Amino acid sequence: MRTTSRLALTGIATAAALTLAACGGSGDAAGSGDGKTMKLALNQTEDHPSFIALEAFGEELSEATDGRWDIEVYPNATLGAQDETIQLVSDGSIDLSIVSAPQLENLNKDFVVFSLPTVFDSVDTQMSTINDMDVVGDVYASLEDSHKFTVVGGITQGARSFYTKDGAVTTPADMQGLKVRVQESPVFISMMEALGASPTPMAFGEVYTGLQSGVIDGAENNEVSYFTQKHFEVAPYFSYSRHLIGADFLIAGTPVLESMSEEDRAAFDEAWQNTWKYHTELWNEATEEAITEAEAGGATFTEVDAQAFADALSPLIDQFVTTDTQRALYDGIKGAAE
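Could you show the structure of that chain by itself, in the form predicted on its own?
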């Protein structure tokens, strides 16, 4: 893997921006059409499916453009938290970043549709839909004028389910009164309230000790995070609610994309299509491995009454899909999945 120089850049996002500007940021290449090595911010580790797939993205792009365009992936949030890297892409200090859907909601409320429960019924459906420009093209281009970046496409965060300390949950009734960690998001808070649980916003890094100490009774996430963060040690009951399938998005500085020749932009788009497909394969493999390892560590995985959860959560669609553009996006996603 080409990581030698990537791990050298450290410090806060402001320092990163100054360093990158000194070595030639996006603004230097805009309109040149000559190509460059684009810098991509990622908050995952080098062994995560996202890093592996994005490394392959750069390699394929470089080969397809005879080295004119390449991608350097900076993992481990080296360039800052996701909200910081959004600003860095917007001002041209870096070229690309992977950010979650809730981050984009802060800039355009239409992105809330991608984070709602029951919108996607499987990872495969999600991935084919959020990379279909006929369905999502308008919302992906909606930040180009105001923030100078384009949403290129998405990769999956996998299906999220509940895990608890003191026994599996199989129906919403089992959630009554449980203190469940959530992200600080109106959707996630409303979701817990709809299930009768007590939403407890908490930083992801505090979940293990929160479960261990009894501050929370459970949390919700995908199997990969459940295993890699060792949450199975303190919450051994994983219940397959699959209530929500999360998404990350690749954003790119619009001036950089516009500086590409037609041929190079086509190569970029094709390489991205191959990247999200490769990432999905890696994600599925990592999920199976996580389940096996967590079971070996004492975790149990239980199926739930999926329809009961869907019925309890379905009112959130009307609660959060409130504009014509949001409704059109929601209907487009559901129609494409049929």
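I have the form predicted on its own already, so could you send the form predicted together with alpha-D-glucopyranuronic acid?
Below: the lone chain, stripped of partners and molecules.
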């Protein structure tokens, strides 16, 4: 799978969508309220905390609804890259997907706030704010009319840092001219430009071969994905810039959510609350394990001049928080975290 091209992945996603449609697929139960097994797309491996927590989500939901509603998690991007699964949820071919904040920034610029350096100062404050509907309820509902999906809530990606093929990067000066893979969104592109690097937008599933072939010199992510995606094999220098704490979101087809009885919807919401809490519990342990295993595989982890990275990135806040809605969301997150 690692060597699968984006084109092949798109083919798989399209084939998966056609099969789902031919089987009477997702969408069918919308409005019926009878329940079904919902398909959830994930781009992580089976040993990633997201997969483990989401499997538990399905089990709890099934138990709480006497088997009316269940979830089948498709890991390893088998249903497509995140931008493709957004489309599948939007058109009702599948019901659920986990997508990174920058993917939603491409649909509604207000989501940029969740990817800004310093918006969250810890995983705990991030988790308490991104699942607090008083703070995020409006933005989470903002794509329902235009794209037919609802953001249910968020899970952490932890702090993201740089990793490279040829030596650690300890100051922004070390980043000059490096080709660095970024998630496909304006704020990530601007971040790399602010550090003097050359941003290369690319889907997550292409990063390993990108590093291996030298199309890119480095990437940025958390330790868990660095290890589970085996990126440490081809970019062994992990540099702790911790330039932002990333967020993933659970998106759900709005018609499916609306088809649930009140009681089943309450069970879904409660199971979700338990899911993000369980995921947060798993996160620290998974991070420690990832560091140990990656080190055993030859990776080195280096502390950097974090203040120099933070200073270079600080202009991004004013550059990207430009509307009243964005400012209200940014201030809401900061205020709720205090």
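Take the two forms, find the largest set of C-alpha atoms that superpose within 1.5 Å, and that set is the rigid core. Note that the structure is a prediction, hence the values are computed from the model and not measured. Numbering follows the first chain given and starts at 1.
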query	finding
Residue shift check between the two forms, rigid core fit, residue 308 Cα at least 2 Å	yes
Threshold 2 Å Cα movement between the two forms at residue 263, rigid core reference	no
Large Cα move at residue 175 between the two forms, threshold 2 Å, rigid core	yes
